[in-house]
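Here's a solo chain for you in structure tokens, the form predicted on its own.
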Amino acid sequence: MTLELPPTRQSLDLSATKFITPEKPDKSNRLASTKAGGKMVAQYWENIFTAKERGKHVVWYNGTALNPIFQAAGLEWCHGEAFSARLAAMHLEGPAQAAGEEYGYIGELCSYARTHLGCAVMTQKGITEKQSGIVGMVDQDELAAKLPSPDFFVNAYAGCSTGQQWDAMTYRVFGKEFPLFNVSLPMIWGNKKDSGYLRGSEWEKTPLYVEEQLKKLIEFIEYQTKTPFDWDALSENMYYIKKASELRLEAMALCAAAPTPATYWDWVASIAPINFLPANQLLVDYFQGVKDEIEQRIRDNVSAVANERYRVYFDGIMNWNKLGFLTRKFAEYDVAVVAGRYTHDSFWQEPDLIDLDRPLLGMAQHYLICPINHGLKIMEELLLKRCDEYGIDGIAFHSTRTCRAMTNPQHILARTAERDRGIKSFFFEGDVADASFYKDESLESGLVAMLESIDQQRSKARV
């Protein structure tokens, strides 16, 4: 595969931060092609909701992208974080979080887990009422209560201390009636002398341990479904994943151009397709469409942010309640958020690792390079690499309130970026699926202060 090189950078207007008008016009210019992904995701969830009526086995899972295995096994799959994120993006997370709170889950618990556990409570309530002849129509009308009950759970969480407990609690909510399979994903510490991203003795050995567990997972699924696993289908699924991933990375690389033709927010909108939609030609076509639009924008000199003057990296999981709001907010200050740890170092981001003749090994390797499953040495290496690739001026650290795994290393990463590259940064508070943790004042004041620092830095450089 040969990546097309981005065009030569154009000069940017680097004059000092200008006054923001009260009207605050929307200066963002999102990709149109990502709307097709939104329709695909909506159709996917509508299909899930009817799984039981169609006689399908349903698996609830959390963590890494095991869906190619589930697809090959003929299952319907529900990714807990994905459904929680969807509810938050649609501002419909309230009923599920209220149900979770009533059940006893406190607000400091991961809001992905809290929302999904609330969904489990509402789904279980629906089952009980159906058995008793009482159907709670109000609850059934809520999107959060539409998930079909699982036939079994699978957990495969990397770098998170909540994941295993999340599924264990869901198992209890359903009366311990449905079996649970746990895949253990060890941390890649990266503290040996030969360690680094995708290299060293630790990297060579650990995926083999995970690969063996994935074989056991397939045996577990065969036992649950009483159906032999389709290994050819798994290889076919990974073929489509690999093609889609290659196109996604090629399109991302084009955004090294300045001004950038697409932003981090466009890649956020493309997370669901690459993370859990069925692997097929439609998935490949989607990312071909995204890449085609970006190439056309470069040819037409169309930028994703009007008057791009700052290029920022986003560190932290997405605040799903605020996707549109944050897109407009950063653009308002002439900031193009170009790349991020969540989008660029996750979701089949190393397609060369995928071996269609030995798909489980490549899958194991991807599960281990989750961006919260590395030691600091590797995280620093990846951060600086991305900053260099995309010509980053500053970093926005989203201090994700209920995701300690993502936020723990952020202050050290901020110091590393300033020490090694002179890159300024700021922090703002928020969360993945709980809007109450977002503080607009925190974002506004931090962002302005960082941009002023960048302006001063540029002025000194011109002297």
Contents of the next structure:
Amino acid sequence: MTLELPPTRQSLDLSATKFITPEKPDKSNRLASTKAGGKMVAQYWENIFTAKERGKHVVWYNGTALNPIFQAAGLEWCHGEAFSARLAAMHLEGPAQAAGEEYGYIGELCSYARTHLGCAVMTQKGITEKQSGIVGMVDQDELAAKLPSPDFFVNAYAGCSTGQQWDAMTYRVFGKEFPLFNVSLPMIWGNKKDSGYLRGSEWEKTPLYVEEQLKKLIEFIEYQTKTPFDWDALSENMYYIKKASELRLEAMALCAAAPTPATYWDWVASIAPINFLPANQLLVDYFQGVKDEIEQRIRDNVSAVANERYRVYFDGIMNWNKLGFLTRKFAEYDVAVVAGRYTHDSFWQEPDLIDLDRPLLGMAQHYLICPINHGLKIMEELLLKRCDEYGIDGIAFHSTRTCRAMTNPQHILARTAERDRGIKSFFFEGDVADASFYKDESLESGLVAMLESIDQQRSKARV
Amino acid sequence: MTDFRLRGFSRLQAAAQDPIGYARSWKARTGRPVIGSFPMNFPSELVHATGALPLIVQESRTPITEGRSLLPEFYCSYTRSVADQAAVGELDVFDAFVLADHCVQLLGAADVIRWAKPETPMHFAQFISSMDDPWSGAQVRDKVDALRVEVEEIVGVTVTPEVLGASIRLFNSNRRLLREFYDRRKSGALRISAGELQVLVKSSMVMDIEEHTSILNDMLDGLDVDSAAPASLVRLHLSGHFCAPPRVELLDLIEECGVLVVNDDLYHGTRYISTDVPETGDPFDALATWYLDRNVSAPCGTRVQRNVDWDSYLVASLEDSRADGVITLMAKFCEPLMLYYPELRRVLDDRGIPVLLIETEHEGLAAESVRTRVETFVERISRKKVAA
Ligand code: SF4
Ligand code: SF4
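Could I see the form predicted in complex with the partner chain next, after the form predicted on its own?
The next block holds the full complex; its first chain is the one shown before.
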């Protein structure tokens, strides 16, 4: 049928009205307990900003969660990706990215890296300006310029060459003035037939090598701080991490219930606490609170998405600019995003590996099971496991524009899920910390098409 | 006879243009396996010592088709092309693949190959990219052993130190000959275009090394000194471009703008031939040493080393070749280069050395706009020279 339009003098360009949707009710029901985490994180950063005034040693680090070591050494720690993510989540990434761009970092480079390099440029500028007495960025109330300059750097990036090179560049931005320690984390590539998740000869051998490097890291820190390392404090920190992690996993497992009492977005809100906040009773209490609320919701029959009709898995790094937006968006379509690679396969996700008598080995093992540090075979295994655990109907692949580490296997993972479980998926464009790459049309059309295929599949199954 | 082009150059050009075709005919001729390796750090000597042909998988010129749905379009052209070649069956000639690098995009392409060709053995010996840690040497040595075991298993041959030593000597003499072409160009004794030099280096990544060396020897034999290039030409250094060679058309275009390319640090250039493997001592140790040495003689943006800088190496090499400026060729989406480029530019700017950045893509070449930019750049340098 063709659309007969009467002759008109008006413009026929309807695009302006096409995307205007009336205000939709928010069908998402986020956990209240994660708000406490938000406060803890804000306090953590405020504390970091005053580190120098308090005479503390500051380490800038990238990659994996070395913070229990830093904490035991009495350091203040600034995690590069975490700070970039925070800036993006608060929509304050602009000045840092502009500073990075001015320095020469182009827009296709990992947006975490270029945001953080921009912070480095601003911090470095701040040091120079302080010395010369010029009032500059540091004196303005701009979050991006508030990081204290490092006393040294530690890099421990798993699975992504960009991470390591990024710190090599930060080191240069600061004129090679501050020492840099590299922990090399080999990929668990799966060369051998016996390889798999937490098994095989590659898995048995590699953590021992990393454990040795962690011992050297501790020697390096002792040298920098001129203070003997507190091994008891490290074990104590790992005790709290282990407890917090167990509670987090128990709470996550409760979300196998349908409808789910909490979603992926709640787990995203809980990343910062488990990833870099100090290991202490407060951390444990936080995850106890999250678990309690989820249990209460189950008892009260409260679901995280009103009228949950589809259960979706999220693959890709979080789009920090869009956390609230995406939460509402998926819920609008009755989609509960239940689990994801970023949240469920990272961040102390195997507490049984933590041995308080030999903490470094368990830490090394965790660093190696970062979800971008495996070959395809293990990623396929993990994806299918999660899909089974959470009764997943579909997968949203966040084609994270500047994070090749996350996007590397996505197309093949999509084919694997369809082939082995008949699970449909779609891709949408976006990025970790650069809002310009997000395409609403790509999300909207992909999601709708996937939900339609799921409906068709279901009606066929009913026949 | 003075023209090196008349002495086997066309055979090198054919291999450089069609590496897979070369591999097929070599295999048919010898009945031996072909092992594909990946840029930029794989020690080909190890495969050669088994009697197999080590061939560095090259970017193909064909447009990306199947590979489009396997890797996103925001990947560098090399990785997209490799994924595409795997998906369309172009890589079927290879009996195995070995990989010794760590660039995150390359790993994506390697996984596509594993997925597309599950029956073909593939081994990733991740050479540590942090070069100056106390454990770096031992780590690389360990990985050399892992590679040895793997290639021995694939080919069914044990690699003895003697045989490996002989392979090392062959590759060293090939690199020495290639450097001879570079040196003659730099001194003005040989007029050879950047595109022609690329053919010499690229074909050495593809061909049987003895065959290649014999052609190079023949080409150098009795070569007369060329008349010096006109002094009016602006002397340039080409920098950047990892993994895949820049298009020959692009190099020709640059030279058509009144430029004499006097040196480069491209992977398909100086970087590849910069370093010899030590010929004394244990040859397996020597391969590990070569890897570590290489980043000192030609520092690479994909490696991490505190006491070595690509930027200072570049400045020293510009002094040596008396280049007036630098054109950086950046394969679009190549993150290691995107990360390092600001440091390169800063150091060159500080020294008043003009630099021009040209981004390259898999499909096509915006010839006219590149020409305009290079011409403007060359004019700027010429004016500066006159003023000086
Ligand atoms: S590309 Fe991704 S994994 Fe790599 S450094 Fe950036 S955010 Fe991290
Ligand atoms: S180093 Fe650059 S060109 Fe090579 S695979 Fe990585 S991104 Fe591509």
